[in-house]
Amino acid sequence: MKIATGTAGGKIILLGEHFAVNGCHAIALAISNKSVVEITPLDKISFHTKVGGTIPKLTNKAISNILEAMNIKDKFNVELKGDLPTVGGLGSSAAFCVSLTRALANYYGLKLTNEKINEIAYKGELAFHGNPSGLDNTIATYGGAIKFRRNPAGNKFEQLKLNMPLHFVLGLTGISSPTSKMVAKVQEFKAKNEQLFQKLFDQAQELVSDGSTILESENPDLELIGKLMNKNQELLRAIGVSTKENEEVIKIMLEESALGAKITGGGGGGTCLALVKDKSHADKIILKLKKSGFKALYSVFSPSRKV
């Protein structure tokens, strides 16, 4: 029986999430944790995984969307593997969509460009998030580091040139909150507080601008990046997407000397992100989080990692 696989990495948003939905730039980095999708022909669409936290109904819809976008009438058993947790903030649904698109392309021997893969994967993302910015599927497709901007006429992004690895701790709150729900909450906040939201938006745009300049410098000052992350978290608190669980995880991270800590992704629980000095530093923070009842893992951005 013919088997085909596809792979894509997860992501973190270093700066700019939620504001990106409204046209602000955002900086996203591909991380070392990956989604691996394996497909085999079947007489119906079937999805299996041992990775916890998936929502079969949404996943099956995403599979159908991708098959339709690729004009494929065949049916498959789709199995999700890999070490990317399916929790909020790490781009797991986008990584799944990109992995599935690549698996199907490999199955049929299609030579798809990254641009086409990204376009197809976005159709899958619609099943999960309703109105996604497009950032997650873009970073899952292209990897590396990108500065992204949503645009009604076509999303824009540029690859950032980083010359050093970045080390992170991913702290899992254990609270699941669909990104679409949090995006709707922020849009409601915006509608009720237009002037305040614009002020916060402008601050977020400035953080992203400063962050991209620092990251692309010859010797990036990671302490400055950490301070920008902390300021970004203040903005996320202001628009109401940070829960007490998010705040507790972030407090532990900072108490253990994280350079910066914030929500990554939708918030309302999900995942928190800490920038750390190295793996040894990460291990100390992970131990403290686990002692406090939270799951946590180490991840790294590597400028040399290929998609």
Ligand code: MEV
Given for the second form:
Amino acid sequence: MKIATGTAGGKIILLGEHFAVNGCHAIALAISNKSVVEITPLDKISFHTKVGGTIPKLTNKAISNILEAMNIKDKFNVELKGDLPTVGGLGSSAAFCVSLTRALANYYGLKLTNEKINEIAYKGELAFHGNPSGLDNTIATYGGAIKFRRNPAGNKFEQLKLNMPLHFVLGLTGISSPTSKMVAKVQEFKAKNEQLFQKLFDQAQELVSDGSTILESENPDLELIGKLMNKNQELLRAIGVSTKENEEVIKIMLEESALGAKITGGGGGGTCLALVKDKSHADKIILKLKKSGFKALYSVFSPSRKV
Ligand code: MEV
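Return the structure block for the form predicted together with ligand MEV; the form predicted alone was the one displayed.
The next block holds the full complex; its first chain is the one shown before.
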């Protein structure tokens, strides 16, 4: 039986999530954890996962959206593998959509550009959450470090030129909240607090601009990046996406001298992100998080890694 596979990487958002939905710039970095999708023909759509975490209920809908966008009438058994946990915040739904698109392209021998893959994967993301900015599928498709902006006339993004690795701790709260729910919550907050939201949006925009300038400088000041992350967390708190579990994880990270710590992705639980000095600093924080009952992972962003 013919089998085809496709892969795509997970991501962290360093600065700018949620505000990105309304057109703020955001910075996302690819992480080394990847999703792998394997497809085999079947008489119906079916989905299985070998990856830990929660699987969004709408996976079959996402698969149908992608098949439709590629004008494919055949049906498949779709199996999710790889080492990208589906825990919320790490871009696993977008990585799944990109991996599936690549698997289908491989199955039919189609040579799709990344632009086309990104466009198709976005249709899958729409099933998972009604109003995605396009940030997650873009970083899953292109990898690297991107500065992204949603734009009605076509999203814009550029690759940031980083010249040093960045070390992170990913702290898993163990609480999963669908991104769709958190995005809707923020949009409700915006509708009720237009002026305040605009003020917070402007601050987020400034953090992202400062962050990208620092990251692209010759000798990036990571302490400053950490401070920007902390300020970003204040904004995320103000729009109501930080739970007590997020706060607990972030507190531990900062007590262990993380350079900065914040939610990454949708929040409402999910994953928190700490920028740290190096691997041994990460190990220290991970140990402390584990002692407090949280799962945690080390992740390094390496500028030389290709998608
Ligand atoms: C989710 O990873 C990032 C959000 O900004 C939503 C989006 O941009 O689509 C919360």
